[in-house]
Structure formats: C-alpha cells, structure tokens
Amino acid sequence: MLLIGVNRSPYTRRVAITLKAYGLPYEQSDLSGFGNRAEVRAANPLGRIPALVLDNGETLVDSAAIIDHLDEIVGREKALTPPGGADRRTVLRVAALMMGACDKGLHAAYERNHHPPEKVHQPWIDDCMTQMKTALAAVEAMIEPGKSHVVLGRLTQADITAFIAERLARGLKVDTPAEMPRLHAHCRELLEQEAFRSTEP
C-alpha cells in the first residue's frame, strides 16, 4: 500500500499511526496538498491528503474511509474502533469530536495564513479556536486519573484522534499542558509507543 500525504497533516498522521498500530506494511509518498497539488489531485481529485493506494491499484480517500477499510483488513474484533454497541458509539463520539477539533483548528490557521492581512476575520479565528478548545476540554474530562487510555481501557481511535488533535492544538499555540493537563500527559505517554513515535513529522 502507498500512503500519500505528509504527517504534518493530522488526517494523514491518523492513517499512518493506524497502519503502524496494525502492523500493516506500507510506503509513504510525502506529498503536500499545498505544495504538490497536481500530484495529489492525480490520486484524489479534491487535491486533499491523505489518499491510500491499495495493492490492487484502487485508491481510497478521506481518513475515516481509509481507516474503515483498514479495520476490515484486520478484522472487526481487532479493530481500533469496536464493531458495535455502546463501545463503538463511545469511540466514534470521541473521534468525531477530535476530528472536528482538527477541522476547526485548521480553519483558523487557513484564515490567518492564506488571506491578505486586511481580509483576515479575527472573530472567525476566535470562534474556531474556541470550538477546538471546547472539544479538547470535553475529551480531557473523559480521561480518568491513572487510566492509560481515553476510553475502554485499551488503545482505540479515541486515543489516536485525541493525540493528533492535541498535537495540532499545541502547534496553534493552545497551552494544553495548562488547559488540558490530563490530555497533554496522555499524549506524551502515547508518544513513547512505536506507532506514534515513528510517525513524527
């Protein structure tokens, strides 16, 4: 399999961590949605990363769709998203909050970095960052002191998405050690695991 995208993207890194956690072999093409638009569009007409080219030549796009396929490969009982019931809903809820936090953080960054200064709308940036912080705080509240995972007592997509969202938030100058200390500490612990450490951008 070929993963297209740079791990600076939280969406690409989510897929890379999942591939590593599952022990699935893959190669990676470090293409950026901004710097390598034409090459990325050859794999994904939207020009967005990540894309995953399967061994049969089929290309999957969107991190959630890619991960759904990876879950199918390893089997639903081994998947990092439980196959059904309350456990599945719990993990999906955290993943939705954390991927939404990434969306909002990147919206704020794009507003700041890709508009002329006179056209930057600071209230929109502030609102996006508030939404990001509120989502992070909601997941922070789920982490029980002394517990090694966000939910269910094992590694799930809740942990992976919390990790990439917290990492992005720090990159956007959110003081997670002060504002979300349990989440920050949990992410530091995750970084000791090979799947997280080896995908550092």
Ligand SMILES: N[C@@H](CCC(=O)N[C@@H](CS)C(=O)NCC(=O)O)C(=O)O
The other form holds:
Amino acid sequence: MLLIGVNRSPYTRRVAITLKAYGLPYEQSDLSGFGNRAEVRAANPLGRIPALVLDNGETLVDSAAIIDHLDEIVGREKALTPPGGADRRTVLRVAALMMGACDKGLHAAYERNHHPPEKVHQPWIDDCMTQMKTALAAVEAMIEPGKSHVVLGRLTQADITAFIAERLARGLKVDTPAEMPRLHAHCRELLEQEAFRSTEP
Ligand SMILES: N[C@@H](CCC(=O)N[C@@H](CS)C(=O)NCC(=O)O)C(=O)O
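Can you switch from the form predicted on its own and show the form predicted together with this ligand instead?
All chains and molecules follow, beginning with the one already shown.
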C-alpha cells in the first residue's frame, strides 16, 4: 500500500498511526496538499491528502473511508473502532468531534495563510478557534482522571483522533497544557508508543 501525504497533515497522520497500530506494511509518498497540487490531484481529484493506493491499484480518499477499509482488513473485532453498539457510538462521537476540530483549526489557518492580509477576517478565525477549543474541551471532560485512554479503557480511534487534534491545536497556539491538561498529558503518553512516535513529522 502507498500512503500519499505528509504526516504534518493531521488526517494523513491519523491514517499513518492506524496503519502502524495494525502492523500493516506501507510505503509513504510525502506529498503536500498545497505544495504538490498536480501529483495530489492525480491521486485524488479533490486535491487533498491523504489518499491510499491499494496493492490492486485502487485509490481510497478521505481518512475516514481509508480507515474503514483498514478496519475491514484487520477484522471488525480487532479494529480500533468497535463493531457496534454504545462503544461504537462513543468512539465515533469522539472521532467526529476531533476531526471536526481539525477542520475548524485548518479553516482558521487557511484564512490567515491563504488570503492577503487586508482580506483576513479575524472574527471568522476567532469563531473557528472557539469551535476547535470547545470540541477539545468536550473530549477533555470525557477523560476520567487517572485513566490512560480517552474512552473504553483501551486504545481506540478516539485516542488517535484526539492525539492529532491536540497536536494541531498546539501548533495553532492553543495552550492545551493549561486548557485541556488531561488530554495534553494523555497525548504525551501516547507519544511513547511506536505507532505515534514513528509517525512524527
Ligand atoms: N476530510 C478529509 C480532509 C483532508 C484535508 O483537508 N487534507 C488537507 C491537508 S491537512 C488538504 O489536503 N488540504 C488541501 C486542500 O484542501 O486544498 C480527510 O479526513 O481526509
């Protein structure tokens, strides 16, 4: 399998961490959504990373669809998203909040980085960052003190998505050690695991 995208992208890193956690071998092509437009569009007509080229030549796009396929490969019982019921809903809720938080954080960054200074609308940036922070705070509130995982007492997609969202938030100058201390501490612990450490950009 070939993963297309740089691990600086939270969505790409989510897939990279999942591949490593499942022990699935893959190669990676370090292309950026903005820096390598033509090559990325050749793999994904939408021009976004990540994309995953399967060994049969088929290309999957969007981290959620890619991870759905990886879950199928390892088997729904072993997958990092539980197969059904309340556990599945809980993990999907955290994942939706955290992927949405990444979307809002990147909207804020794009507003600042892709517009001329006189066209940057600060209230929009502030609104996006507030949404990102309230989503992170909601997940912070779900982590019970002393617990080593976000939910269910084991590693799930909730941990992976919370990890990448916390990383992005810190990159956007959110003071997560002060504002989301349990989430921040948990992410530091996750970094000790091979799947997280080896995918550092
Ligand atoms: N929902 C998508 C989001 C992917 C995404 O927005 N990727 C960014 C990089 S972090 C990108 O390629 N942006 C380029 C663009 O939107 O033109 C996913 O989960 O894979």
